[in-house]
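So this first bit is one chain, no partners, the form predicted on its own, shown in C-alpha cells.
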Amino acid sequence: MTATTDVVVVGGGIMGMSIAWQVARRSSLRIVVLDKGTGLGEGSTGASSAITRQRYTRVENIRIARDANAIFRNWADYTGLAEPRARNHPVGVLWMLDDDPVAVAADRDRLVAEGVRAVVLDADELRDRFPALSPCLAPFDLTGETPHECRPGEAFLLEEDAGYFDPTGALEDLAEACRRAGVDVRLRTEVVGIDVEGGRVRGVRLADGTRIAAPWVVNAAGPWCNRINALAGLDLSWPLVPTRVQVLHRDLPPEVPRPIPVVGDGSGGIYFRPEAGDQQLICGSILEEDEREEVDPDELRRVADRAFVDTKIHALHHRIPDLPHRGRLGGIAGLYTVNRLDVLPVVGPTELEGFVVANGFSGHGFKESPMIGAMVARYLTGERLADDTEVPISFFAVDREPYELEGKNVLA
C-alpha cells in the first residue's frame, strides 16, 4: 500500500517535531512525522537538561540561542495552545569558568552587543544573588589527590534572560500543535528504506511493508540519523557519533538557600541547575572526555554509572557547600549525537535532491530547535516568519567546511 504527502520527517523528537511545526505554521503542506519509539521524547530529547544559555564561540550561535529563547519565553503564543505543559524557568544561567576580569566583560559584551542580557558579577554580588554558591574558582580536583585551597574568583558571568525549559512538556506540546495544524505524528512506524529515483527522493519504505511517497523526506532522526542517511546512500563524511552522556539528580533539602541558577562551573568540570519545582538538582558534565562513550543507541545503558555519580557529586558539593551529605542519588544516561569535527550541526540539503538533513546537535539541539525548525521550514516552503532567526541555513551546510572552535565539548 502507498501513501502519498508533501514532506515526511524522520525522528520525532524536539527537532523532528519543531520542523514539522514550522513547516505547518507557514504552509498548507501534508506533513507526516514518523518515529519508531513507542512514546515522544525516547532518543536524546527526553534526557535534555533543555538549558537555554546563549553564550557561545560563535556569534551565529548566540542569535540562534537568542532567537530561540524569545520563542521559549513566548510558549504558549508560539504552539498556539492556551494552556501548554511546557514551562519556561528564567533562573539564569551562570557562568563560573574565567578569573580573568577583562576577558569575563569581553564576553558579556559580545552578548550584550547582540541584544542578551548579560551581567558581570564580583564575589560579593554573587554571595548576595546566589547564597548557597561558593565563589571559588581554584581548580578542583575530583580525584581528591591534590589538596585543594579555595580563591574566590573576581568576575562572574550571568545571563540574566536564560534558565531552563521543560524538555518533555514542550515535546508533547508540539505534537499537540502539529495534531490541531493536521499534521500526521505517527508512532511505532520505523524507516526501513529511502525511495530514490534519478537521483531524487522518492519517498520511505517503512517496517510494515507499506510506502509513503514524497518529494521532501527530512532526516532528523538523532542519534540514528546515520542510518538514515545510510539508507538513502548517503555518506555525508562527517563524525555524527552516537554518544553516551550522564546526569546525575540527588534532593535539594530546605536548608540550602535560594536561588540557584543554572551553572556552568568550570573549577569541578561541571553544570547543574534545579528540577521539580526546586526540590532537585540534576547535574552533568562539561568535560569532552566524558562525551567520548560510542553506543549504539537501541543498546544504550540508561541508568548512570556509579562511578560517574560519585565523582561529580564531590564537585557539586564543593559549588554548594551547604548541600547536606545525605539524601537520594541517582541519576540517568541519555545520548548526544556528536559531531566530531567541530561539535556543529549540519543542517540542509544534501546532494540527494529533496532529502534534507538536521543532523549533529552535539548537546545543542533542545535550545536551537525552534530556529533550526525555521530554517528547515523556509528552505522547504519559501516562506518567512517575524520570529525566524537572520542565520542562514548555509551556516550549517553539509558541504561547509569545518568551524575552527576554542573546544570540542557541549560549551562549544
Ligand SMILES: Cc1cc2nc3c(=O)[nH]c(=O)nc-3n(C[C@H](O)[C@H](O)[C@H](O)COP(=O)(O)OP(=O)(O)OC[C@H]3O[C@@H](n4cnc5c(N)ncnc54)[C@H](O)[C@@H]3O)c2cc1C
The other form holds:
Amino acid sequence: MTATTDVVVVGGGIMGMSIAWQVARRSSLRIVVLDKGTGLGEGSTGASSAITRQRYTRVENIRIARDANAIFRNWADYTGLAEPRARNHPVGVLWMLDDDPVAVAADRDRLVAEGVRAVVLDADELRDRFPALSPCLAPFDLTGETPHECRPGEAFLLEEDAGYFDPTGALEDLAEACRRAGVDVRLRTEVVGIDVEGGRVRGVRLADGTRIAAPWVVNAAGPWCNRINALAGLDLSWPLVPTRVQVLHRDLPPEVPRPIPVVGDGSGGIYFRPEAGDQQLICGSILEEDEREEVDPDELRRVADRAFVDTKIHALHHRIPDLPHRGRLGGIAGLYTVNRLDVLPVVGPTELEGFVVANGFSGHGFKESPMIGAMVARYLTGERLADDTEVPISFFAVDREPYELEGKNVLA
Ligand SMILES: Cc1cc2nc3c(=O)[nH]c(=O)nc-3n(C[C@H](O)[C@H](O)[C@H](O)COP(=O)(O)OP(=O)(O)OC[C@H]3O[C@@H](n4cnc5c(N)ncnc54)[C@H](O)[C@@H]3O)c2cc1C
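Given the form predicted on its own, state the structure of the form predicted in complex with this ligand.
Time for the whole complex; same chain goes first.
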C-alpha cells in the first residue's frame, strides 16, 4: 500500500518536529513525521540539558542561537498553544572561563554587537548576584592529586536573557501544534528504506511493509542519521559520530542560596544548571575528552559511569562550596551526534534531488532547533517568515569545507 504526501520527515526529535512545524506554519504542504520510538524524545532530545546560551566562536552561531532564543521567549505565540507545556527558564548563562578581563570584555562586546544582552561581572558583583558560587578561576584537578588553592577571578561574562528550556515539553508542544495544523505525526513507525528513482528521492518504505511516496524526504534521524543516508545510497563524507555523553544529577537542598544560573565552569571542565523547580542540579562536561565514546545508538548504556559521577561531583562542590555532601546523586547518558571535523551540523540539500539532511548537531542542537527548522522550511517552501534567522542554510551546506574553530568541544 502506498500513501502520498509532500514532505516526509524521518525522525521526530527536536529537529524533525521543528522542521515539520516550520513548514506547516508557512505553507499548506502535506507533512508526515515518522519516528520509530514508542514515545517522543527517545533519541538525543529527551536527555538534552537544553541550555540556550548564545556565546559561540562563530558569529553565525551566535545569530542562530539569538534568533532561536527569541522563539523560546515567545513559545506560546510560536506554537499557537494557549497553554504550552514547555517553559523557558531565562536564569542567565554565566561563563567562568577566562582569567583575562580584557578578553572577557571583548567577548561581551562581540555578543552585544549582535544584540545579545551580556554584561561583565567582577568577583564582588558575582557574589552579590549568585552568592552560592565560588569566584575561583584557578584550574582544578579532578583527581585530587594536585593541591588546589582557590584564586578569585576578576571578570565573568553573563548572558542575561539565556538559560534553559524544557526539551520533552517542547517536543510535546510541537507535536500538538503540528497535529492541529494537520501534520501526520506517527510514533512506532520505522523507516527501513528510501525509494530512489531517476536520480531523485521518491519516498520511504516502512517496517510494516507500506510505502509513503513524497517528492521531499528530510533526514532528521539524529544519531541514526548515517543509516538513513546509507538507505538513500549516500555517503556524505562527514564523520557524524553517535557519541555517548553523560550528565549527573544532584539534589539541591534549600540551604544552598539561590539563584543558580547556568554555569560554564572552566576550572573544573563542567557545565551545570538547575532543574526540577530548582530542587536539583544537572551537571555535564565541557571537555572534548568526554565526547569521544563512539557507540551504536541502539546499544546505549543509559546509566552514567561511576567514575564520571565521582569526578564531576568534585568540580561541582568546588564551584558551589555550600552544596552538602549528602542527598541523592545519580547520572544518565545520552547521545550527541558529533561532527568530528568541526562540531557543526550539515543541513540542506544533498546530491540526491529531494533528499535533505539536518544532521550532526553535537551539543548544540536544542538551542538551534527553531532556526534549523526555519532554514529547512524556507528551502522547501520558498517562504520566509519575520522570525526566521538571516543566516542562510548554505552556512551548514553539505558540500562546505570544515570551519576553523578554536576547540572541538561542546563550547565551540
Ligand atoms: C546529555 C545531553 C545534553 C545536551 N545538552 C544540550 C544543551 O544544553 N543545549 C543544546 O542546544 N543541545 C544539547 N544537546 C544536544 C541536543 O539535545 C541534540 O543536538 C538534539 O536533541 C538533536 O535532535 P535531533 O532531532 O537531531 O535528534 P534526536 O532527538 O535523536 O531525534 C532523532 C529521532 O529519529 C528517530 N529515528 C531514528 N532512526 C529512525 C528510523 N529509521 N525511522 C524512524 N525514526 C527514526 C529516533 O527515534 C529519534 O527520536 C544535548 C544532548 C545530550 C544527549
